[in-house]
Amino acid sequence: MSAVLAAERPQVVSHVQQALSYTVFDCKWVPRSARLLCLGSAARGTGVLQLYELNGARLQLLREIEKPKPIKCGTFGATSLQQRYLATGDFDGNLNIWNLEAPEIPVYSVKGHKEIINSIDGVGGLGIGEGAPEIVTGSRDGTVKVWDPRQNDIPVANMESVQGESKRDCWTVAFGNAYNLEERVVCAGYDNGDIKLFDLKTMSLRWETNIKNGVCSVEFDRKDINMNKLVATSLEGKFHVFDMRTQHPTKGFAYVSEKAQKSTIWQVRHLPQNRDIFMTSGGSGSLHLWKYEYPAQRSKKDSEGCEMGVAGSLSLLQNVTLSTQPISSLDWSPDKTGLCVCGAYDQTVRVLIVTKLNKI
């Protein structure tokens, strides 16, 4: 790369470092704020919520929370910007729903499964998307559930391995194709590598295919489009690029694999305000920052005249190591292009700002 190029190239700045006193599982901003939430495991076993602001180049503690058990996921993704409820899926399989003006009791809960929730995803809230307000959860258990806050107890839909199958542990789930009213699809990854698409409007498995390593991590590049790209990263430092707009009857969907780095892929998350930019976190305390490069033609015919995908290209804008431990948890601001917090298992939280992507 020459060096007015390199010179070109976004810079991942880190902008405040905030050591934290348990393990983070999970961070995420506050929509329309300049507040972020911290979720985890203190050393005794309980659960820690912490809000903080940032204040210039610092974080200040505005609460701290303590829970019975330990936090692995939040989202905001089905509240409405009015409300901010923050939905969190916790060790002991519990969804709960936090007004965090009043935090001191769910607003919501649920018993959603048998073991930790460990991933959480929400659809219908902050404007974005349409459709009713919806939360995806993935359990060790195996199942993968969805939830109206609205309705008590049951699930809307129910997920899980048929009678006689093995049970694999979901690591990871993600909704997305929420363009109208009736259409919406729950992406889940599993230990194993298997990667699942479920259609909640027909009620049927769409697609599944095997990426051979534990699956970390899965996002649609915009929940509220009609399908147009997933990401899912898995276990040995590999990721897959899917093409969602044309589905193989065979082959499925076309893809593009890069192999980062050696050591697992935590997460991937795509820039709010441009799709075709993610990042990925990694075992080894890195980010990735990436650029997906559309082909000339996303489809072409096969020789029997079904239409099959093609696959783009993929560009690294950027990596930088922040920790000597893995980057468990990222989130870019929803407000603010560029600004990003992650949250490692070296217990700390770092707000970083990632400069020049208006450029790219």
Second form
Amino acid sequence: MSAVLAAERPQVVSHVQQALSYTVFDCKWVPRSARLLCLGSAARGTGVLQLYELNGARLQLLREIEKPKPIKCGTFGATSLQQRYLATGDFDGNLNIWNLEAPEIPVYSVKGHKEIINSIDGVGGLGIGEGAPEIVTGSRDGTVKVWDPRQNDIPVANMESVQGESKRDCWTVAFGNAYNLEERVVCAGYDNGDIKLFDLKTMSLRWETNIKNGVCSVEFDRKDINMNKLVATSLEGKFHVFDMRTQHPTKGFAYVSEKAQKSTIWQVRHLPQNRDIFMTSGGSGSLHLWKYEYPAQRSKKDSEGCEMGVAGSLSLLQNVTLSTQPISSLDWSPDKTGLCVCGAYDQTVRVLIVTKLNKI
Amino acid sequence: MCLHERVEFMGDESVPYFLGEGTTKTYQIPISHLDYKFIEKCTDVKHLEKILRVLRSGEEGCYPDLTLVCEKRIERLDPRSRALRKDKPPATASDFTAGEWQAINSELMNWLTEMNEDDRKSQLMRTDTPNERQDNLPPVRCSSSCLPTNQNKKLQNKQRSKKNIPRDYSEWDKFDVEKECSKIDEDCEESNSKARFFSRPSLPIIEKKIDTIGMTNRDKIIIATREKEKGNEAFASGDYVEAVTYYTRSLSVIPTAAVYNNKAQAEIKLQDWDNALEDCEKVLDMEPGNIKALMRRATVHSHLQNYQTAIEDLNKVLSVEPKNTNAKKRLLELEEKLKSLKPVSEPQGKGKKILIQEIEDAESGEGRGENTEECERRGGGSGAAAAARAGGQRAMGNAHRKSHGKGGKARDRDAHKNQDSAESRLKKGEPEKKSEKHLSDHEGEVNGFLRSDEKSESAEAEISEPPREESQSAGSGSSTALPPTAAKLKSEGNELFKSGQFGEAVLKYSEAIEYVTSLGEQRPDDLSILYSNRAACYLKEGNCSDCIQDCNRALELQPFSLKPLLRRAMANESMERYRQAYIDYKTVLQIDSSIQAANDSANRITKTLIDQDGPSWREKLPPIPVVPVAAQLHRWDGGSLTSENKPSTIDINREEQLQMNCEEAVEKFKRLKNEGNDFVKMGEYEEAANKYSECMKLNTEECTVYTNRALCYLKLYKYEEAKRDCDHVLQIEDSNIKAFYRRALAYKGLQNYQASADDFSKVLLIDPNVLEAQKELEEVTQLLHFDGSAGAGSQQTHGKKITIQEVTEADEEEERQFATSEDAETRRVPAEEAVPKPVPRRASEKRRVSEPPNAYDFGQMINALNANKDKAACADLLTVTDPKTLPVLLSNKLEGETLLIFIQSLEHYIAGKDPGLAYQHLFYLSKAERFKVVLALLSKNEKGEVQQLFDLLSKSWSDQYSLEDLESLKKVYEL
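Here we have the form predicted alone; I need the corresponding form predicted in complex with the partner chain.
To see the whole picture, the full complex is given below, headed by that same chain.
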């Protein structure tokens, strides 16, 4: 039976498994290379940054760097393809940008937040997204800040709750809508289920909603197009796909939701080569590969004549269980379709090959 | 508990008792349901999922086989069922065939080696590349305002600069959408930044080009690929405009055949035939045998009605892939189409493009060129405009409207039918429209009236947009006559109609009708209008059968009213009752031949009927009723729109009698006239004139025949006869604008400039918007002055060949070719009074030697020149054309024939006089698209021609070029 299935559906092959001696929080492919980075926290409370190279059927450790604070997250999104500087957020609220060739001192450093930076995203680099290179960080201190590596010490935009009000823990941030020099949005997800969409062009809150459970991960299907879809995953195993093309004045964006598993969905990552395919990683150590199918008409008029979006449907292409522990991070290779790395709390990083993605 | 009942029912009926009583622990499912037979029969997925869960849990025992059966059953009923999702381990080698597994691994290894090599290279380069792109980057956000020392201040700064924009959550939370919305309504100026909050900009502005400065080749490949992927994704989601944008971006980085091909496909979806064609051709330039591009080009050609070319493309596909079923199917379709079109015209080697032009010519022979699409867009409301865009046809619009309406089932069915027919027409009708549009634009230049028609024809608007004029003419015109209640109801109905609420409008009109009938008074005209209006509503709703009924009633009350006839025709057309529709359109045209939509529709239906009934289609038509003369209108000014009241005086009996008597004659008349029109279409003006003359024997009252014959005479340079015909028309109808216009042209031809100017002014008096007449008037006035001073015999005119030619011809008296309007000012007018003589009709093409405004017109001229091999005219054309514009004007239409005639006319006419110009033309000609290809295809003799031209140029001298220039150009011409 599996042979039949293999002929039609994408298969997830666990290509390499690499046990680590620390807790891995994030792993990232170095753009335009066969190298990958693992970021995490060593047992003695320091930060670890490891650079591996995929070498046939094994991962070869090229470099290990220790930093004083555990590193929670990283991105290459705001760097040029030539430089490939890594931006990281650590447990202490520091935003650092590293030159991996000379990682001793950061090329840019700022104490951006009072507490841990949970999430980081970049845009404007790697040829993805028009406009200035910018980094957004979301922190437990409740603020979301946008940074330009060319401006030291202070963020270029800051989104925080007013004083006196209870601060919400920001768990995830993502850039989107960067299709020309002016337009850009930041989407942030919070522990109480709030999702907020900030428009950086008009410096305003464009939309917000609440999905009832903590928002673990948000991502636009592509950062550099007129925003199309947004996936938000939640603590209790559901995720929502919003069609971001049509915003209704009161109803906001149309969405479809799906329950992948009983446990938290930690991450969602869209396939860089096809925006309608994405993978979610779950608390039970499972991965689900989904495809979004558009409805015949993406928008319709409501009774008052306002345009409102129509959500499409989701189909599960494949699911696999890799581990007993949550898979906390996931990254598709931007260069090789179907190549994927994921880090799990069983202190293992896995390189996966997903087959037949170009035949869907 | 529906489910429960169902379960019980099933248990009772179909499951034999064998396991004993009892239910499962978790879901209380009867134990008897855990059974092969039950599972095989059960269709309730929910219930099956529960069973599966029970089986998987093992609480009732472990039955692996039964579990599998249950899974399969669910999978068959609902492949997406969540219960089927199982935790699966990642795939391993055993899940693949050996080959697949190897392929996966080797693919990865290849990529790894590629990456490593790449890495090494880029490492070498890295030292000199950093910060390269920094200069191109946009400024740091908000850094333009002075940087504040702390964040709070900065926030305030921002707040000040962008007032009313909330800054933090609490403010965001307080954000009152309603209030803000109303604020926007009040204050438009301020809405700029916030409006996008609520209504997104209609189209995102995406740069069409990507700045590739400082990028390495590899960067470019990556970017181009990514943009292509974005295009593919947009295409997949149905957003073709965006897809085209991203393909364009990809092409701006690296042009590849595949992306051009994809772009062509997206453009086909957008029905942007021209660009699609261009892109297909680019693909084929790069990859001459590209099947997809050939298929796509065939599609485009068939939509542009170039069936012959389309067939050629399909044949090419089939020669490469003989088993391509899609191509075969399309080829068959096209061949059929081509066959069905043949009877319309003489078989032409030139293919379809010419054919359309000729048809259009004939239409303009009737004095009109128009297109529904355009007038609909102009006249209709936004909804109608959108519909017009989608379908280009009213029927489509109706279908659209209807599907939004709240109609009952019957209506819905109707809508589907309509939509079908509209769609089927969309296939052939729409592109036809498009090309017609181009053509009519062009014809406007050639044939005076078109422009004016398009501009001023409210008769067209009348059809495309019944609401407004309806309420104007009917509402204001006759509401005085109606009893107040009915008048009020009617105007309410009109209002509703205008706002697009057709259903409500129907109710109002029905009330009004009821009211009027209940009065018992004889108000046939009012009632007729009411019925007609209601019919318009039904038509808009797509309720064709009711529309027809109402039209019938209206026509009973008011025979030969224009609008009900038109509406009935449209309704019939959308119901695919083409014969009835044809009859109605023809009747309409008898009443008012100036209604272009009717003209067009009749033409369209003719085609459909030919398709349907074959060449003898006319025999199957019911007789076309004869319209009494009194009901006929030949309005050109379009000012008076109310036609409904006109025929009111007619005694029906008398008219019926007339009809009986005239029926035969009218049939014949119609036939002759049509034949005449056909001849005009083919350019056989003599024959056409003969036919029209025969027509006149049957009916001396029909003005169109005279105006048409006048047109033929004009084309034949028989100005005296043309003038006579126009005079006749003007006797019958003293404000026939067409007749005035043509008489003016005739006078001009007779060199009676004063009279000509008078007539042109009359045309402008009747309709000041007739641009052609304005232009002509200017020219004629100029000529008048010129004529006056001609005695002086000033020789300053440019030594143009045509001038000389003319003078010599004029010497032979009467032999002079009459020249014409557009270029008249460029030539000297001989003093002798010359009577024009008929010349072969081809010479008429000589007329147009004005500078071509666009590539399309230029192409048309070239086609004409090629057909005549008229080098002199070509030389004239080249003289007035700026050499620099040649590549643009030629676009991708350069062909061997064209090149040759250029070369010849340059050699024979221009090189001698103005070698500089000849050189310039040659130079820019070599910059035209397809030049290389065309050049490669030249025969030896033709190359000889080119060589001769170069020889000639090297002998003569001009400051515009040196011999070196010439030599290098020669190389370009591969000599």
